[in-house]
Amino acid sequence: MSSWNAVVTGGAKGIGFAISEDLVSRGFNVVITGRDSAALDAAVQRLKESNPKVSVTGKVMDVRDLDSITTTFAEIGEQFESLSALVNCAGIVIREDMETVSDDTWLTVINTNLTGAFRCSKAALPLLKSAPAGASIVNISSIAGTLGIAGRTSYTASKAGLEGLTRTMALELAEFGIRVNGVAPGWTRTEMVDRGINEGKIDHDHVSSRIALKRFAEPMEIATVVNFLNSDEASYITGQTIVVDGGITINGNT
C-alpha cells in the first residue's frame, strides 16, 4: 500500500470529490468524510472504481461538532500512522444579509467553514507531524473571502476568517516542515452552482460576461491545484492562498 495518506473532508461531492479523485490518480490513499453516508458510499465507490490499487474509506462526520471530529481522526489514527495532506474542503454557503441573518444561521456557515476547518487541522496534527517527508494542509477558500459579496454575509466573513487561519497556520507549523496553503475557487460547475442556476438564484449568462475566461470552473481545474500544493513541487511555497477564477477578480466585484 502507498505510504502516502490524505483525508478529504467534504470530499462525497463537487470540488472535494474532484480533489480526492485527483489524489487517488496521484496514488494516495484517501479518507473522504462528509455527513451524507449514502453520498460517501457512492464516493468511495467510484474512487476505488479509478484506482484498485490504493485503499479509499468513508467516514461520516460533522466538521461542527467536536466530538465527531475527535472520534474520527483517532479512528484514522488507527488506520494511518502519518498523514501526508489534509484538505479541509467541507463548506456550505448560505443567502442571506446582515439584516436578515439570523445568530443560529451565522454560527452555523462559521462553524463549517472556519472552525471546522481548524478543529479538524488541530485534530490531524499528530497524523501530520508523523508524515516522513513532511506534510500539507490546504484550506478550501473562495474569492468571497477577498471581494465583498452582497447577501452572503456569513460566507464571507468565514472564507476572510480561513485565509488569515492559514497565514497564522503557517507560520506555527513550519518548523514541524508541514506546509499550510490555501486555495480560492472562482465559481465552478458544482452540482450546488448548477441547482443555483437552475432555481435562477444565480445568473449564468451575468457571471460569465464578468469573467475573463467567460465560462465557468470545472471541479478538476480546481482539484489540480490544490494537489500541486500537496505535492513536492510546491515544497517552498506556504502561507499563500492561490486565486483560481478564470479572471474574474481582476475584472471588478461579482
Ligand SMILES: NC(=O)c1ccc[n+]([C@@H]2O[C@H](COP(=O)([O-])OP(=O)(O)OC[C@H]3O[C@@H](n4cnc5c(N)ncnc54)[C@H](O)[C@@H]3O)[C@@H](O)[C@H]2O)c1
Given for the second form:
Amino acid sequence: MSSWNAVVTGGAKGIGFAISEDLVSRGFNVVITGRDSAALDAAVQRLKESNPKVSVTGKVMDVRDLDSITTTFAEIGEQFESLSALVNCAGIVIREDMETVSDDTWLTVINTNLTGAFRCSKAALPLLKSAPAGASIVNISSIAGTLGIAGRTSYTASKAGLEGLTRTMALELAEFGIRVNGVAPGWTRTEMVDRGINEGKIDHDHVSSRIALKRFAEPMEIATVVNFLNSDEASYITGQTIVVDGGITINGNT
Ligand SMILES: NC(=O)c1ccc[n+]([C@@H]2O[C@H](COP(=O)([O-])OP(=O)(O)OC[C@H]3O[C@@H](n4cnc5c(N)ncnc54)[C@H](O)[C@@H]3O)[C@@H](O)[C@H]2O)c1
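Form predicted on its own done, so how does the form predicted together with the ligand look?
What follows is the whole complex; the chain from before opens it.
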C-alpha cells in the first residue's frame, strides 16, 4: 500500500470529489469526509474502482462540529501514521445580503467555510507533522475571497478569512515542513453552482460572457492545480492562494 495519505473534506461531491479522484490516480490513499453517508458510499465505490491499488475510506464528519472533527481525526490516526495532504474543501454558500442575513446564517457559513478549515487543520496537525517528506494543506477559497460580491456577505467574508488563515498557517507551520496554500476557483460546474442557476440567482450566459475563456470550469481543472500544490513540484510555494478562474478577475472591460 502507498505511504502517501490524504484527507479531503467535502470529498464526496463536486470539486472535492475531483480532487479525490486525482489524488487516487496519483497513488494516494484517500479519506473523504462529508455529511451524507449515502453520497460518501457512492463516491468511495467510484474512487476504489478508479484505482484498486490504494485505500479509500469515507467518514461522516460535519466540519461545524468540533467533536465530530476530533473523533474523525483520531480514527484517521488509527488508520495511518501520517498524512501528506489535507484539503479543506467542504463549503457552502448562502446568498443573502448584509442587511437581511440572519445571525444564524452568518455563523453557519463562517463555521463551515472558515472555522471548519481551521479546526480540521488543527486536528490533522500531529499527523501532518509526522509525514516523513513534509506535508501540504490546501484551503479551497474562491474568487469571492478577494472580490466584493453583493448578496454573498457571509461567503465573501468566510473566504477572505480563509486566505488570511492560509498565510498565517504557512508562516507558523513551515518549521514542521508543512506548506499551506489555497486555490481560489472561479465559476465551476458543481451542484452548488447548478443550484444557483436553477434558482435564477446565477445568470449563466451573463457570467460566461465576463469570463475570458467564455465558459465555467470543470471540477477537474481545479483539482489538478490543488494537487500540483500538494506535490513536490510545488516544494517552494507556501502561503499563496492561486486563482483558477478562466480570466474573470482580470476582466476590467465594461
Ligand atoms: N463551484 C464553484 O463555482 C466554486 C467556486 C469557488 C469556490 N468553490 C468552493 O469549492 C468548495 C466545494 O464546492 P463545490 O462547488 O464542489 O460544492 P458542492 O456543494 O458540490 O460540494 C460541497 C461539499 O461540501 C460538503 N459540506 C458542506 N457543508 C459541510 C459540513 N458542514 N460538513 C461537512 N461537509 C460539508 C458537502 O457535503 C459537499 O460534499 C467549496 O468550499 C466552495 O466554496 C466553489
